[in-house]
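Single chain ahead, by itself, as structure tokens, in the form predicted on its own.
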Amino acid sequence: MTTATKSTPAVSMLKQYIGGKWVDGSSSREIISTNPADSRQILAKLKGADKNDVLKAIDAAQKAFPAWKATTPPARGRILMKAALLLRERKEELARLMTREQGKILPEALGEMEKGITLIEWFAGEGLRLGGITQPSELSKNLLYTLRQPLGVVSIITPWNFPFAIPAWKIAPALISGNCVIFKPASLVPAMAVELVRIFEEAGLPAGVLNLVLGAGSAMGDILVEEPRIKAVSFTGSNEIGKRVHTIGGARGIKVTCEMGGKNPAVVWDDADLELALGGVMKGAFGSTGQRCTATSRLILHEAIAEKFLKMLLVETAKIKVGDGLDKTVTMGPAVDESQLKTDLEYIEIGKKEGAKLLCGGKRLTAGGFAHGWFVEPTIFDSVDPKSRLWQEEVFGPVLAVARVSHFEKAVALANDSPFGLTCAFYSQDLTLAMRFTEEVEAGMVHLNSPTIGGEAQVPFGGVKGSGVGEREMAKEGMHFFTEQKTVFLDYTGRRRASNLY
């Protein structure tokens, strides 16, 4: 539903979705969506949800769960087809939505689109595929043998940064495995989150299998986490959060995943391909308005060729038009929210103060049509002291931190010097160094001669340290977390026999 007048554009009313209906959140607190170019503008608004909601979502998963833990794979799997059908014809409007709702730039905002229908395809070709192994028995006339089987209830709490990716590659392994779904997404991004219950439910996805509770978490409390039938939990989001989430469900012995923080390195050496270089270390820091888990936030140079990959640098940082993202010739977007701004600025202040020498940027935009958005320069620091905030802690921002190194020992040491290790890039020609780099990273994932943003449905995607707990996303391992492996004797020589074995 939407209401407009000739001067202002339609606003979305926004429901939340349990048991296969479209209802009011039962909470007082209103929930309202605008665009981050102009916060003038609002987008969709909704009474948000609270715990007496994620009860009844509970209630309606709990109650659809064993029909649809019988429906076989493959059928699960053509639903999820479905879906990715659907999304694809809309993917033009779904993006633009996307950069309206959150704010990065349509190429981005289509890129992001293509990857989370990647995702749920792939994840559907899961449901011929879903099964265990068969290994031969110390027994003769007996099958050995391994199936996997659905938890349950589980519950699904997405970040505003990927509003469609994210919460895609973690619904589709969470209902391909046969669970039904509690879906809860950031309160900035309720829109996106609507529109992609609303293909799985066109889709012909049972009622009660995926449910959306839309609103603060304040209002929802812990609910979600500690309730006993929810059977595991999958977030993503800041590391103060995730520590609460695995802490709680750990105390209740249920499966937890935590996607967190981020502090990325890309490391350029003396050999390596620079203009090649340039172009990762840009998408990486800038890209999304480094407002993503993987963003290149720490940049480390062999002195060798530091001042002038900084030259190719700043001349490439100065070409980028910061603005709407729905502006053909914008490269960069807003940040998500003042509060997202806020923290931008806040950082760049403390860079400063550490004694870090700031390039470029550094300020927000305010003039002409930067009145109304919360936007800010792509900014670069040089010269920053490791054991300082701006190289420790995640911006998650536009700010790029720069130091310089003379040997390939204090380049892995800087990289690792942090509280956290989800992604990193080398760049280098050197076969071997690239090896060792690999070999002695403390990161989840290693990108050499290409930057730290990215993944694919078809291999794992996580970190370690600080920037996540418990099981990989996305692949085989994202669908193993969504299940449980159960293992199977099966005699068949048709009498009872003992047997020394145990």
Contents of the next structure:
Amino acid sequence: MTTATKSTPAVSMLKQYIGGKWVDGSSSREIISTNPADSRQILAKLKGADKNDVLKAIDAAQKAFPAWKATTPPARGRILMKAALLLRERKEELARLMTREQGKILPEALGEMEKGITLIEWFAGEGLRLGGITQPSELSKNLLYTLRQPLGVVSIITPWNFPFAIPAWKIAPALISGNCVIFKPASLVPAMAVELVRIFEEAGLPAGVLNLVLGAGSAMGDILVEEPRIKAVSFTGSNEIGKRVHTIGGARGIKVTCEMGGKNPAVVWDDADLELALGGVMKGAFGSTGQRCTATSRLILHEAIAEKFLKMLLVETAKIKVGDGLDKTVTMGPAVDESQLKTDLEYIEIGKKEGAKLLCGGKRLTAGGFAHGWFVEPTIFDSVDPKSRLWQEEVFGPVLAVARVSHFEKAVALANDSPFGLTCAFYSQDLTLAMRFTEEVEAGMVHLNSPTIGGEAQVPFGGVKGSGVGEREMAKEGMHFFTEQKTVFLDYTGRRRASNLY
Ligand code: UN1
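Having seen the form predicted on its own, could you give me the form predicted together with ligand UN1?
Zooming out: every chain and molecule, the one shown earlier first.
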């Protein structure tokens, strides 16, 4: 467990979890987890896993599958519920670890813990509802019904930006449905992944049902999709890797769901409650340092309120205090690592070269307390050309691109002029316009008078176009992805059948 004081953090030595045992990975490559607010602070180290470890994990999962499949769904649900209870007890401590490992500010980390726990609770309840349907048959004395059965061994590949909630929303439905899991989290956040798996272990999950392989994607990414015993892959991450996962999985004919990038627009109309829109845009653009696929990265303003709204936005943005997420006064944490920081800064340069007007921010922060962290200023560009890279490409940082429009059709066209289609927001008091926007926008999720971010356990989550492929996540759809349906035709006419038929 990682318990560290601020000045002398203890370094946790982590392990892989394979077949119910904590073991060293076989790769010569070491995984090192550092604090993005101060990269001198090493939180955890471990020997990375490679292909051989994945194969061992698949062996263990395959072995555990028959007994886990035979465990009744309500009994599986009780293990998940126990995990949720244990997580609640340790919520604060794990949120602090998340802030130190991932960088998001503590209130955001607490929010993510709450969301992940709620998801586990929701799926635990599905243990009592994991049923199919019954329908009348064309034939008398016939019962027509469906069963939902687990797939077998599944791979779950998760990103670094939600190191707890995303694993929770994939692992929980996989387990409650009776599958065995190979869990491969991003190597930037190993400590959070280990804590999550430990909790499932403590909750009583049998050995081999959940296996953790931590290491570089290059060392084992493909095998997690290619291995013949893997029956499904649930992936969240970049578009580039998602497409690769989908191509390999598709060629094998297995189920694949990929939740990928976003370039989500928020439209603020001339009749909008501007204070409400301001809060939503701030949260969407700069919350989690812009590092969420649901972030607001494009702002489309009705020209009648554009000047006023931008003034309000600049005043609010100037109030953001960047820094270490454990500091209570800080409102925006660092980029997760040097590479993400570089990407942010590169896109800022691209924006300038493309002729967009830099309204605020744009720089890395390096003075004083910022010296050893990956800090960047919240940045807003106005007059962004919709054909430009800044408008079209995902940055995954606190960089907001603004454009102005004069009529509704143009706003929808601009919102849709994107390779992505995850989420969007429309701020207006006009119900007719809001409903038209809802119908016409190309996105998997629509927020009316609310920020582009967020999702809830009980409704599907996911996007269209380059944002997602495969079944939606969470809710019943999450259960459907991890199960196979079986349609059963049961004739109970017995010997009387011949005389009874038509
Ligand atoms: C949220 O907005 O609360 O990677 C969730 C992401 C998304 C999750 C966003 N899969 O940012």
